[in-house]
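A single chain comes next, written as structure tokens; it is the form predicted alone.
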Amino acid sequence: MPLSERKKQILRAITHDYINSAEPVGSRTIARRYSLGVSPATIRNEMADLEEDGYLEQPYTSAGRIPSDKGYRFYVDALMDPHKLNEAEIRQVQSTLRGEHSQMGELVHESARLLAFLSQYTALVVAPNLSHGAIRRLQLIPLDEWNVLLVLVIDPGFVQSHIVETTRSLQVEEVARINDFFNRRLFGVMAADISSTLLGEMREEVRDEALMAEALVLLGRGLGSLNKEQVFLDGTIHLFNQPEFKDIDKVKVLLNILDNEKVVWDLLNDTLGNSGIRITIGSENPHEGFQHCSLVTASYELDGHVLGKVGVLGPTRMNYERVVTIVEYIAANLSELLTDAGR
């Protein structure tokens, strides 16, 4: 049966109060703090109905009620009000993400720090697999007589660079000739298409075998680092600030899980192919160890293709209104930044 408007008001009030206080909420508290126009006895009866229908739980006898996973789900789907970031928070996001980030990892790590700071929960961010990006430039830059910097630029403008220690002194003409070959042969080629055949062709075309051997090794290493998504975490210390995790043994278990990159990747991979915001609450999460947590994620994209995810992990008693706004805003800014870089 659909919930009546009064039951919705009571469920919203209990959820708000419990998120703020972390204490079970009673009927007298609701009557005192919220102008619902009914007596505590009526509220108590409605709360009993909500508990019977699975929207509320009573953690122990004679206590007030708290939202169940089903209650949180109804709240985020039907009762949650939009939240707005203040001007200072908006400026912080803009200035941090639009700073100088030559490496994709730097930008993603900054995004994780922002998410953790603004939400005061744990942030998880997936850096994209750039193997499908087109090579914009591969260039050797002489540093001194024996060292050159190998710079690989892949759309939408992210840079991988490695210092190559050569086996002999390089002439300026040699570097110019090799750079010219790189530009003619590799410009616009998808990183994923750099096969062993193409690398062998490059070795045959460029006469300087010693330098090419070094360059090819580092090129392969650089491309190899692009062929998988990376997961960045920040703000795990915030778990200790939540009453749900005051039990040290309980939080240790969760921290050990978060230290396992494969588990975290699996957690995020469930939502990686989906665009838009997604909220997974408590028991909806199939991964063992996260049943007392909620995860809010959003995708960031380039030209309509999902590149990665940003997310916030916290207790089921998280401030969903604020977290959803933060996650959506940072994801949108990442998408806009990627689009600008690709122009």
Given for the second form:
Protein chains: 2
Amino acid sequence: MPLSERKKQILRAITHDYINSAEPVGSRTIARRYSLGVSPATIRNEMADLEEDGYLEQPYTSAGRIPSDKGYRFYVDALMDPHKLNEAEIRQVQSTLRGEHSQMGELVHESARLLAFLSQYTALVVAPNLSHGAIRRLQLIPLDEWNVLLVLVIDPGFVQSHIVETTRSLQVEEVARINDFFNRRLFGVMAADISSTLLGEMREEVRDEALMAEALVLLGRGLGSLNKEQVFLDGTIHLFNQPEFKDIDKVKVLLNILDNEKVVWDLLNDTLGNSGIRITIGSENPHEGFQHCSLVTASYELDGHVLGKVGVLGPTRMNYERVVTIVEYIAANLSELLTDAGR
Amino acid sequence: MPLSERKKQILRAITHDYINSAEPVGSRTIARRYSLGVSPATIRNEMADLEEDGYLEQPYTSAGRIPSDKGYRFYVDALMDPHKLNEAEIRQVQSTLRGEHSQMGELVHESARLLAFLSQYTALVVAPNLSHGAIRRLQLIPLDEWNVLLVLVIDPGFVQSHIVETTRSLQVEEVARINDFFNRRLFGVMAADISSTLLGEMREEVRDEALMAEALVLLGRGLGSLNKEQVFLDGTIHLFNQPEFKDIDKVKVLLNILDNEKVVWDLLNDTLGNSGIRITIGSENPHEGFQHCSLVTASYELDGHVLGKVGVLGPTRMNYERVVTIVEYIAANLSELLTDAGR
DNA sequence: GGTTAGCACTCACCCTAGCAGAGTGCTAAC
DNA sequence: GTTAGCACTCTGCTAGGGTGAGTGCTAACC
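Hand over the structure of the form predicted in complex with the DNA; the form predicted alone is what we had up.
Next comes the full complex, this chain leading.
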């Protein structure tokens, strides 16, 4: 049975109040602060109903009410109003992200900082999986007798470089020939597709040439480290400002979990391919340890392909209205910037 | 007046005990745990003397004693025994640092992780100041009509790359000519020395060639971002395990300070040029906010030049014997690896 | 003169009891 | 269906007393 309009108003009021104060909310407070035109006693009756239906809970007998995970879920889905970023905040995003970034990786890092700063919660960002990007340029640069630098530029401008050892010194013309061959064959190819089959084909083509075969080995070695997905964390310090984490042990547990890149990656990517904003509330989260946390994530994309994720982690009592707006805005900006960079 | 041998023994015993237990140490404990051959009463008398001389202090009347900053200083300078790393630890350092690092920067980052893990305190590392490294290779790679990638390899293998916009599309031969000119003129030159004078000279040489002049502008732009020194922090989580930081506000203050890269940099570098191990205890630290912390730092070097610093930050009640050994060992390993890489 | 036992004293820490305050559920009246 | 009144519950705070670790001092001892 759907909630009456008045119940919705009360649930919204309690959620708002609790998000601001972190204190259980009583019927008097609601009656005083939100003019619903009814007395505390009436609100008390409604609250009892809402609790019975699972939207609210009581930390202990005769305390005020706080929203349950189900309550937050309903609030997020049906009750909250979108928050507007103000002029200064928009300007800050624009200038920070559009500033000079000598490397694309820096842009992603910067996004995490911005996200943490604006939301005042902890920001999580997964850097693009480069193995799904198209190769734009691939070049060997001889350094000295035994070392060459393999530089890989992947759309829309991510640069990876690896120093690799060679078994013999390469001549300038040889390097030129290799570079030429590589770029002719690999321009525009998705890095992940280079795997065994394509390398095999190329090996066929150059069968008779020891030089090229060796170059292919170098390439393979360089591509190997491409799959590593980087996770950026920022603003863990904001956890301490939340009263629910005033107990130092809780923060310790959380930080220990977040130290594990794999976990953070899973956290953000169990929704891979799923674009748009996504909110995970408390117990909805599969990873225990985040039972009292909520996560708001969004993807950033290039040409319709999900490149990576940005997210904000905070207590379930998080300011969803604001966080959703911020995450959405930054993800959109990132997508836009990456697309522009590829032009 | 110098301390008697017995006073030294007692000071050492108290320091050891306090480092282990974090509890003020009483005369009975000392008599029981360390066989000095005297009764608690005698020890009490000696402790009273040590307090009068400023080596010990009492948190409150009729509690045990704890070392003062002066006490720690004396301990560090004259009393402590060097700690030996065990087999497993040595193997771990070797394998972690000597493992595959596609980029030198990763090596530095890895050192911070290792330092934090082994010491169980917070690790601080300043990455090498590249502007003092010799240029080994410098190369433009055309990406598309408007962008080229400037790749800079600096001894002993640090790679920096920047995408720069050009005002016009460059021909293949032009790029080759530029690369050739650059490497001929700049090989082995210290990045910092490229500044205005050398660029000016080069500009003279190519005065009549618009192409080269433009290339020089690109180079200047790329070099600009070289001065930025990166600071790595790791193991901040270990702060929480220290009883002196069980008060969440203290940790918050500390983390807020550490968030500021400039401060961390200053912290490590007020000893720049000064090689060897350095220990800063509590109030010896110029930055207030670190009044209850100690810092153990060492430089890592290349060819006798200080490249950067590694350090460990913990409470004044830190295990100096162990930390000093670890910091020394890792700094030495880093120096060695960097030197080897340059061969 | 240095060392030791004995003793009174101090102070943090822990536990308990009591009190105030916020908020509830229930009942009865509107 | 709504509201006022009231008894009840539970937390958080404060004050008081007991405990224990450790000291400084004094006097006796070698």
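Residue numbers count along the first chain shown, from 1. Between two forms, the rigid core is the largest collection of C-alphas that superpose within 1.5 Å. It should be emphasised that the depicted structure is a prediction, and the values quoted were computed from it without experimental measurement.
Once the rigid core is overlaid between these two forms, residue 113 does not reach a Cα shift of 2 Å, moving by less than that.
With a cut-off of 2 Å and the rigid core superposed, residue 74 has a Cα displacement that falls short of the cut-off between these two forms. Taking 2 Å as the criterion, residue 183 counts as shifted between these two forms: its C-alpha moves by at least this amount when the rigid core is aligned.
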